[in-house]
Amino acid sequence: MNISVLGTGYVGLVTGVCLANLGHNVTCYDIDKNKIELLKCGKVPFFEPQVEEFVIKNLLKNGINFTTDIKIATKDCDIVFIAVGTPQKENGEADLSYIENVAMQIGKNISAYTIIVNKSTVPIGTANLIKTIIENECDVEFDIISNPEFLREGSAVEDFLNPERIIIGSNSEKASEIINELYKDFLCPIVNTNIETAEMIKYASNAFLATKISFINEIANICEKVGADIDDVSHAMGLDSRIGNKFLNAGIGYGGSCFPKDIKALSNIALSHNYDFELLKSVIKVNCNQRLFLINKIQKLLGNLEGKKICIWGIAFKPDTDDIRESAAIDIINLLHNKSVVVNAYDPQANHEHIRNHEKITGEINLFSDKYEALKNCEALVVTTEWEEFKIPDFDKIKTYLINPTIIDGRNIYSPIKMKKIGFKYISIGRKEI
């Protein structure tokens, strides 16, 4: 099939190079010429396991091609996916302009009839104002199907090739048809429902697994002051089949791209339906609680902070991606400013320049290339993401470089059986202190 994606971010251009992978003719939009040439040269603007090389390779082969046009984008093409982001308002709410743009674009330039299927996550009843806009701009025969997307970052190839289910939200057989046949070889469910449902599964499903981690956070908690242990908790909960062993690790919380916004926007969608989602809003409360608490435990380790020198080991939200975009790690650093301590960090993927021009960091950090330069000085390690390399450090090193052996584990990768027999002070997320 002739397909087109716009929007060239994680989502959009995981789906284009998988797409052309399987032997679709793919044209992946942007309007960001700088990306557009980079990916042109098989360069890919972020990092994301395995899309670089499936970039290179349909490239050789001519299997997608990258442009800024969008009457190329769209030209003689059998299904156009939309792609693009759907930021967080102040309030809460989707942003939804980038997608009435798209949509603009598209009523203005298709020619015959097209397939519009949208892979952003929105607000239901977003397709609805996608086919408003669409018609206003054209007389041509479209129709729209919500096929929300379930990417990790980190294993994003890997999820789309593999996926677990695949949601097709459509009000016309004819589309749902195409549809079904271009996902035919997929080995997993596929799930047609109306467009209002699909839409809504995206979002439901998030809420969920975003429900799940600050509930096992507040179990966590509460074991700290009875003296259970959250690893056996978790471990013996995930054994019901009822409830499974995801997301029932305890730490300092969800962050990226998705979870805090769907969850927000999804509180908003209730409320502006007259439903006060109060379990949502206790999620959200919960998961910026986690981040305080583990300041209270560094300060009550370590006394009056101002002026320290304290050592971040992970900046991204999450192992195998450079996205620090909303990451627990970024709260955990600017509360430590607010305390007048020094922060000194590492992360093996995360960007030095993006970081010093995030927008949501409120003051300095020293960058560093190497793990270990980063300890120099340092009264403490604080582990803010489970990167492997972080699994299984040079202890020794850590020691030689800490002023104090002190180590505050955000993330719960350590034993504390281990760090007591090494000799560190060790605090992590609902276990013994050491």
Given for the second form:
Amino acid sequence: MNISVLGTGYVGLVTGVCLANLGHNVTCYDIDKNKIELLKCGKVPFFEPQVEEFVIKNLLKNGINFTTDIKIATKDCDIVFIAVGTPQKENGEADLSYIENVAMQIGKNISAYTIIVNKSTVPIGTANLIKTIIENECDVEFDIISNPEFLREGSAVEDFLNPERIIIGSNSEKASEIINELYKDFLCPIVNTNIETAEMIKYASNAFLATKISFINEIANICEKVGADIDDVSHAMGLDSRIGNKFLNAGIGYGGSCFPKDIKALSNIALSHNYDFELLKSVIKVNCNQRLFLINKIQKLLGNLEGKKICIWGIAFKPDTDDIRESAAIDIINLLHNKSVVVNAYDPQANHEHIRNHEKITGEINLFSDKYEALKNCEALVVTTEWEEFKIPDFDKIKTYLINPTIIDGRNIYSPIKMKKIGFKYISIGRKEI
Ligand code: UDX
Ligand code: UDX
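Now that the form predicted on its own has been shown, please provide the structure of the form predicted in complex with uridine-5'-diphosphate-xylopyranose (UDX).
Next comes the full complex, and the chain you just saw is listed first.
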């Protein structure tokens, strides 16, 4: 099929390259010229496993092309995927201006029956808005489908190719049949439903996962008070198939481009329908507090923090990505800045320029390209992202470089017993201090 994907961010590009890899003829559009120029040369502007490999392979086969011309992207194709961002407005609502803009362009350019598939996370009812915008621009027949994505950054290609479910929200039998055909070789269940339900499934799934994280974080906080061990609690809870073992890792809370904004957006959607989603409000509050608790622990261990130097390992919001949007590490860094701490930091992938230009970072960060160099003259190491390379470091080197051998582990990647044995002051989340 001839397919276009509008927006070549994490979601759009992964969707585009995977569909090209399955043999479709794909055109990827983005408003950002630099991104498109890089992609045309087979270079991916962000770090995501396997994507570059797929881009190069499909460029060589002429199965994919990249353009900044939305006319080229929306004309003469069977299916147009919308994957532009839906960032959060100041009041927590989803900003739909990018979606509205591309919908208008679709309306101006389609000339024969086209299916418009929305992959971006949008408030319930947005498909109708897209429909109205397109209808105002043209008389051509078209249908809208809601096909939310569940891709996790760091494993997005794997997640696209091996999904646990595919959701097809449609109010048109014809469009639904074509999109079912598109996904016919996938082995997972396909849930066919109406558009509003599909849009809700996305928010409900993300909100539930975030709730699981905030729940386990609260249990971890209580574990610390009663002498229980959160790792064993999570493990044992996860053995119950009704609970499941995923998303039960306690730490400094969730971040990223999806959970924080989607959870707030769902809370706002509920409010706009005069429903106060109490549980979600607590999920957000607990997530925020989790960062504050870590700062209290650092303070308890090091005393007055003013003027002290602390090293942060991990700025990306999770391992295997260079994405720093809404990262817990950034909140931690800002809270340390508030206490007049000098921050050294290292991340295996996060781009130094992005970090320096990040509007949410309130102060100076000394960025290092070597994790051990970053430790020099610091009072403590704080682990904020559980990158694989942090899990078995050279502890002797850490000890030599830090002023005091002190580790605050925000992701529970080390064993408290081992840390004590090798002579570290060590604090983690929801585990007994040894
Ligand atoms: C996606 C979804 O779109 C979002 O709704 C979901 O909640 C998370 O995943 P993501 O792929 O992570 O977002 O977004 P981002 O990396 O910001 O990429 C969006 C792309 O759309 C950018 O490359 C941007 O340049 C492009 N864009 C934006 C356009 O091409 N046109 C616009 O008008 C606006
Ligand atoms: C998420 C959803 O998982 C995906 O389905 C959706 O469509 C896009 O948003 P992503 O944001 O890439 O994916 O990352 P995810 O792996 O879900 O992690 C989100 C955050 O939760 C990270 O900050 C991570 O550190 C945190 N997390 C995750 C925990 O704190 N504990 C856990 O047990 C799991």
